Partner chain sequence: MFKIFAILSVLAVALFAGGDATFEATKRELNIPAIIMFFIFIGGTLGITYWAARRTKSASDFYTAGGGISGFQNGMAIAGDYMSAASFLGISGLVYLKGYDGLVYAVGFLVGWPVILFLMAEKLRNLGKFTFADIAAYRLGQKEIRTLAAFGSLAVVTLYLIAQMVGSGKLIQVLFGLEYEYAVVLVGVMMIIYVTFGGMLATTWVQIIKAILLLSGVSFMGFMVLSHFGFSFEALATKAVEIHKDGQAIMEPGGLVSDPISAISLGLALMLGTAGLPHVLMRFFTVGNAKEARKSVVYATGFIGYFYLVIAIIGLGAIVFLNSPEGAKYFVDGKLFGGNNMAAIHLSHVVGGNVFLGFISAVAFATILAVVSGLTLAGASAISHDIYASVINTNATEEQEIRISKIAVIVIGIIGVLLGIAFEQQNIAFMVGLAFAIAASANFPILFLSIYWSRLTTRGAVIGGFIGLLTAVILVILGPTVWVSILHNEEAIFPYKYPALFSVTAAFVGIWFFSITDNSQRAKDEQKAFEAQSVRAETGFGAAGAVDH
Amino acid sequence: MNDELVAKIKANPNYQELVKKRTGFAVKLGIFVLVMFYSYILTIAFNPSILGTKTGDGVMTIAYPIGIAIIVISFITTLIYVAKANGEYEDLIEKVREDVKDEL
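Going by the form predicted together with the partner chain, give the structure for the sequence I pasted, one chain, nothing else.
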């Protein structure tokens, strides 16, 4: 890719929309997962006994549902991102490709 083409793609409104939307969304989801995971790890680090709180009269603690929820939520965020990336964002990439296809 020569400098001219790079400049042209960067000036393309569809490209700008792609980068802005995708980066914004990825960063938001990424921060969400990081905050979730580190809240968990820091709880284990500084006060593990909180996770030992019982949910009822039996032996069950909140540690299990929380661990399981993190695994499930991680999967769901992955699914959400890919649905968006493979639909909306890929469409934008196609539009950019249309605009510059003669020079690619």
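Can you swap the form predicted together with the partner chain for the form predicted on its own?
The next block holds one chain only.
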């Protein structure tokens, strides 16, 4: 790919919209997952008695369901990103391809 083609792709409004939307969405999802994960870890580090609370007469504490929920939510956020990438972002990528296909 030559520099002229790269410059043309970067100047394409659909490409700029793609980068803006994809970056903003990825940052928001990333921050959400990191805050959730580090909140859990910091709770373990600084106040473990909260997560050590037993859920019943057994040995299970509330840390187990919260930990499992964090894993499940992380998978769900990944699925949301993939669905959006395969839908909205793929449409924008196709528009960029159409705009520059004569130069490929």
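Note that the structure is predicted; figures quoted are calculated from it, not measured. Rigid core: the largest C-alpha set superposing within 1.5 Å between the two forms. Residue numbers count along the first chain shown, from 1.
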Rigid core superposition, Val59 Cα moves 2 angstroms or more between the two forms: yes
